[in-house]
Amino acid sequence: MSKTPINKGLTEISVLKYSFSLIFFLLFFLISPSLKAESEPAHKEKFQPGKMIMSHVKDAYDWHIMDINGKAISIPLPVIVYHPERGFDMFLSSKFHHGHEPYKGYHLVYKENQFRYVLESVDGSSFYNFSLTKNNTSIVMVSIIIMLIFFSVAKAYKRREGMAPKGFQSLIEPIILFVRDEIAKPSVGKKYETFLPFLLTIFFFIWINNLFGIIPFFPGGANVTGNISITFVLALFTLVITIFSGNKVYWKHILLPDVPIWMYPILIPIEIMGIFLKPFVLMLRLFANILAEHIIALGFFSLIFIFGETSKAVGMSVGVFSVLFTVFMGLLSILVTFIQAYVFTLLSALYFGMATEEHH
C-alpha cells in the first residue's frame, strides 16, 4: 500500500457523504416499485427445503424474526401505495394478517410458483408501490450507519487536524487508503480523484450490506446484494458514469477502431455490445455470488430438518455436521463480503480508466 499521507481525507469523506446520499435515494426509488413480497405460507404440512430457502432469499413486506409454537414472529413494515383513483395509502403490513384479509383495497397474494407474497389490488387495477420491504429497509439502516460513521470521522478530522487518527479514523482511514492507492490510482490513472468518491461509496455500500446479510437475526439477514434489482442499479451507475466520462480516444476506439475498414461491420457491433456487457456481467457476478452464499448456508441447515423427519437420531447427527459446516461457511463469508465489494469496485475503476485513457 502506498505511504502517501491522507492529506485529502476530510475532503474525500465529505464528498463521499453526498455521493452516497445521492446513490442511496436513486437506488431506493428505482427499486421500490419493482420489489415483491415473500412470507411463509399459512399452512405447512411437511418441511419443504426449496420453499424455505427461496422465502428467505427473496424480499418481504415483513421482517421475520423467529417461529414460536408454529406462530411466526415478525416486524411489520410500512406499505406505501398510490392508486390513480384512491390516492396515497400508508399502513403496516400486519393489517393483511399474512395475506388472508384485504385492507383498503389491497391484499397479499401468495404465488406458489414464486414462493412469495405479491401485493395486488383487490379489483385488479394498477397502482404504484413504494412500500418499505425488507431489502430497502435494510438499505435505509445501512445507509444511516454509513453516514453516521463518515459524519463522525469528518468531524474528527476537523477536531484533530494534523494529529494521528483515533477511534473510527483508525478503522476507516486504512480502508480509504486501500481503495485510493490499490484500486483507484492503478486502475483509473491520473484522473482517479474524479471517480474516488463514487468508488468509495460503492465499496462501503456493498461491503457493509454484505456483512449485514450474513447476520442470521434482525437487523441482519436481508439479501440486499443478492437481489438482482439492486445489483442492476449499482451496475447501471457504473455504466452511466463510464459512458459520460468517455473521452474522444475511448469513443474512437469503439466507433472507429484502428483496423481495416472491411472489419468495421464485425468489430464495431462487438465493441458497442461490450459497453453494455461489462456492467451486465458486473451485475450478475455480485448477484450470483451473494445469492449462492445464502443458498448454501440455508441448504445445510435444511439437512437437519430433512433427516429429522425420518429419524430424530439421524437428524441430530446430521445437525452437528450441518451446524459446523455452516459456521465454517459463515467465517468464510466474512472474507467473501470484502472480496465481492473489492471486485465490484475494482472492475468499475477499470472501466472508468478505459473510458478516460489518453492516447499514447
Contents of the next structure:
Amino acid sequence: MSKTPINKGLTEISVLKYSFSLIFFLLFFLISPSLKAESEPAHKEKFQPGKMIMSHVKDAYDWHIMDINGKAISIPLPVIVYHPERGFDMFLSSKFHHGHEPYKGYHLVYKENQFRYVLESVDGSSFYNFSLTKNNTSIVMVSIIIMLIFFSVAKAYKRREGMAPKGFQSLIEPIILFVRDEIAKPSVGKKYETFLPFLLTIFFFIWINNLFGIIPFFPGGANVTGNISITFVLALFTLVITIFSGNKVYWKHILLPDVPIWMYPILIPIEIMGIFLKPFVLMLRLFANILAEHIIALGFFSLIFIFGETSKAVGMSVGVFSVLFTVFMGLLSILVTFIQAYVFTLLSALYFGMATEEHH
Amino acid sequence: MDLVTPEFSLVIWMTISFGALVFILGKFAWKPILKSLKDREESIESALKSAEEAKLQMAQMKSDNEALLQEARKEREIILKEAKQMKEQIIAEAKKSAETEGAKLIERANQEIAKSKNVAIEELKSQIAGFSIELAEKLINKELASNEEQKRLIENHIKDLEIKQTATQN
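Output the structure of the form predicted in complex with its partner chain; the preceding block shows the form predicted on its own.
Now the complete complex, all chains and molecules, led by this one.
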C-alpha cells in the first residue's frame, strides 16, 4: 500500500473535485424544493426579477443566505443606533422578525421604491444609525482578512529576509510589484514612496472586496464596491490626500494660471471644479461598473425563473444557457474586479502625481 | 435616487475601516514588505555589480597572467641563450687553455727532448771519442802504417756516426 506522492496528490485533487461536485449536487437538491415552493404560490406572487436584483445589490440588515420552503434563512446583524433622547442601543436585527415587529422604538420599514428595508424610529424622530449592515459587516470582515493576509506576508518577508519569495508570499509579491512599478512609479513620479502605502491599500481593498462580491453566498455576495457610499469614501480619501499634498506649482496652476487676466473668471472656477470632478468620476466609475456587473450576473440567473414560470422544461433548458452565460460573466467579472481596482489606483496615483509635480 | 445617495452608517463604517486599514497596513505590512523588497533588489543589484567587477578583475588577472607568462618565457629564453653562450665560451676557453697547455707541454717536451738529445749526443761524442781512441789504439796497434790514413779513417767513422744520428733524429 505504498503510494507515491504524485498519486497521493492526484487522489487528493480528485477527492476535492468530487466533493465540490457533491456540494453542487446537494445545493441543487436544496434549492429545488424551494423552487417548487415558489412555483406553488405563483398565482399569488409573480417572480419579479427587478425586485430580486435590486434587493440583492442593496444593503440589508441581515445577511440572506437562501430560502427554504418560502422561509428565508439569514444571518442577523447587529443594529447600533444613537438617539439624542434615548441614547445608545445595540441589538440583533432578528428582533425585528423581518420587519414584522418594532423593537425598542425602532422598526424596519420596507420601502417599495428603494427595494429594501429601512431602519426608522417608530415615532418618526431622527437618530444616528451606526448599524453593522450587510455591507458594513462585509467591509469589516474583508478588512480583517486583508490584514491577516498582509500580516502573514509581511512576516514571511521578515522571516525570509533577502531570500526569494515562497508560497503565498510569491503570489502576492508580483501584484505588489505591479502596483509599485506599473502604477505608482510612472504615475506619481519621484515622490511615489510617500503614496505607495495608500495606493497599495486602496488597490487591494477594492480588488479583494470586488472578488468577495463575486462569491454568491455568505462570506461574499455583498455589493460593497458597487455601493456609492463606499466609493464615495474611497474617492474622498483620494481627494483629501491630493489637496493636502498639493505643492506650490499645483495651486499656482489652479489659482494663477499662465493665461491673460480676463480669462481668470472662466478658468479658475473650471479648475476648482476639476479638483472635485476628478474624484467624483472615480467614485462613479467604480460604483457603476461593479453595480452593473452584479446586475448582469443576477439578470442571467433571473432568466431561468422568468422562463420557468411559463413552463418548467423551458426554464430548465434556458437554465443551461443561463449557467453558461453566468460562468462566462463570472470569468469576465474576475477581469473586471482587477481592472476596476487598477483603474481606481492608477487614476489616484495620477492625481497625486499632478499635485506633487515640480515645475519644469 | 437612494442608489446614488451616500448613506450615513456606511460612510462612517467605511471611513473608520478603511482609515484603520490604511494606517495599520501602512505601519505593519507595507513598511516591512516594501523595505525588504527594496533591500532585496538592492542586494541583487549589488551582487550583479560585484559579479561584473569580479569578471572584469578576472579578465584583468588573466591578461596579467598572460603578460607574466610572456615575460617569464622571454626571461627563460634569455637565460637559455646566456647559458648557451656561457657554455660555448667555457668550451672555447677550455679548448684554448687546453691548446696552450698542450702547446706548452709539447714545447717543454721538445725542449726536454732536445736537451736530452744534446746530452746524449755529448755523451755519445765522448763515448765515440773513447771508442775512437780505443779503436785508434787498436788500429795503431795493428796498422799504424800511415798516420795520414789513420786520421782520415777516424774522421770518416765520426762523420758516419753523425749522419746516422741525424737520420734517427729525424
